[in-house]
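In the block that follows, a single chain appears as structure tokens, in the form predicted on its own.
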Amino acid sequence: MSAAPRLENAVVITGAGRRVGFHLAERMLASGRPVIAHYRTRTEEIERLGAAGAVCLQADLADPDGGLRLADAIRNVAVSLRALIHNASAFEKTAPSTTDALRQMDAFYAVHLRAPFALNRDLAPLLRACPEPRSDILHITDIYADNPNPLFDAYCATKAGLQNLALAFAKGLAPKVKVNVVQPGPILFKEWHSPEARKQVLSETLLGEEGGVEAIGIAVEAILQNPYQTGAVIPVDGGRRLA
């Protein structure tokens, strides 16, 4: 039996097993783009993406070598990439104990910085092989990258690093590969957000409502369609950063 042909002009989405990543993967598939959906833990959403035609690859990006292994797996299934979207994220309050906080910092660093760094470097040849005039890398960070919350300082610091990394790669991979940043604000509350916390956040958001995954999808599509935008940092936060 011959091996399946490798994908051309695929879109890689890390953290595609839920929430924003799942929405982006569904959106790309609906537009006819081949999708490589990364996940850490197999979910019902990953099953749905696989059934819809996505190539689903497992990797634990919190492992120091997770990014390298994922890059190898992607090279095995694709000959060119149209886009690489760094959506995978780890998020929690910084632990009170310094020992525990350092363990968190190591995990945040691996997911938010080490893995994207490895993937950008190792997959750059596949992005350059895209026959379209431009290909894209998107780093999804957070409005906290510019205005950190002390309760989440380790998370915020590594998201800021992810943002700075995007600007460095925008310089290094030009002119073929565009590299941009999307900063989500209150897009989807977590299950553990209390009604009081949600009310407080929305009171500090100029547009007064949760954005939803579609807001990120629209921003990502706009970046992919714009051939003359690189090194941009685009907030999608309903104006919360101004409050």
Ligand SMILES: NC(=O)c1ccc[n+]([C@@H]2O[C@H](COP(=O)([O-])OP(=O)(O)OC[C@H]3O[C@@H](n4cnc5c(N)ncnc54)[C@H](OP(=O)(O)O)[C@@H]3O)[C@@H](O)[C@H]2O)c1
Given for the second form:
Amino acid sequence: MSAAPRLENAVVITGAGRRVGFHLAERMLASGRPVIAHYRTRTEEIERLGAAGAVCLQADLADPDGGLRLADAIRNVAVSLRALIHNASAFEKTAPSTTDALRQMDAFYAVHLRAPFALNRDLAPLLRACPEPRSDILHITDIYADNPNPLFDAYCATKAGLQNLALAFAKGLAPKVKVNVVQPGPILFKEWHSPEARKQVLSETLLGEEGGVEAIGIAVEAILQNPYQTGAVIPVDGGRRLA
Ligand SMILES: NC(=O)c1ccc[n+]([C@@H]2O[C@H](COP(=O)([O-])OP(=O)(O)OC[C@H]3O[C@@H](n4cnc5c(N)ncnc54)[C@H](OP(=O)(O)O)[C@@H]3O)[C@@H](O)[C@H]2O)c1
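For comparison with the form predicted on its own, produce the structure of the form predicted in complex with the ligand.
All chains and molecules follow, beginning with the one already shown.
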């Protein structure tokens, strides 16, 4: 049996197994783009993406070699990339004990910085090989990257690093590859957010409601469609950053 042909012009989405990442993968498939959906946990959503034609690749990006191994796996299935979207993320309050907090810091650093750094470097040739005039890298950060919440300081600091890395790659990979940042605000609460916390956040959000995954999908599509935008940091937060 001959091997499947390698994908051209594919869109890679990390952390595609649920919520925003899953929505982005579905949206890209619906617009006719080949999708490489990365996941850590094999969820029902990943089964659905696979059934819809996405190539699904597993990697734990907290592993020291996770990013390198994922880049290798992507090179095995694709000859060119239209976009690389760094969506995978770990989000939790900083632990009270410093020993535990350092463990979290290492994991946040690995997922938010080390793996995207490895993927951007090793996949740059595939992004340059994109047959369209421009290709894209997107770093999904957080409005907390600019205005940190001290309860989540380790998370915020590594997301700020991811944002800075985007600007360095925007300079380094221009003019072929555009590199931009999307900063979500309250898009989808976690199941552990209490009713009081949700109420508080929404009272500080000008538009007064959760954004929903569509808001990120629309922002991502707008960036991919815009040939003259790189090094931009775009909040999608209902105005929460102004509170
Ligand atoms: N939702 C919001 O309101 C909000 C607000 C601000 C910023 N953001 C940002 O927007 C993006 C999407 O948000 P979301 O709420 O959809 O995120 P989410 O529900 O926390 O999902 C994150 C994804 O990252 C994956 N992931 C976590 N650790 C990983 C690891 N070590 N290796 C590989 N994959 C790993 C998860 O896989 P598993 O299923 O295996 O855990 C999951 O698929 C994230 O970058 C987030 O920081 C979201």
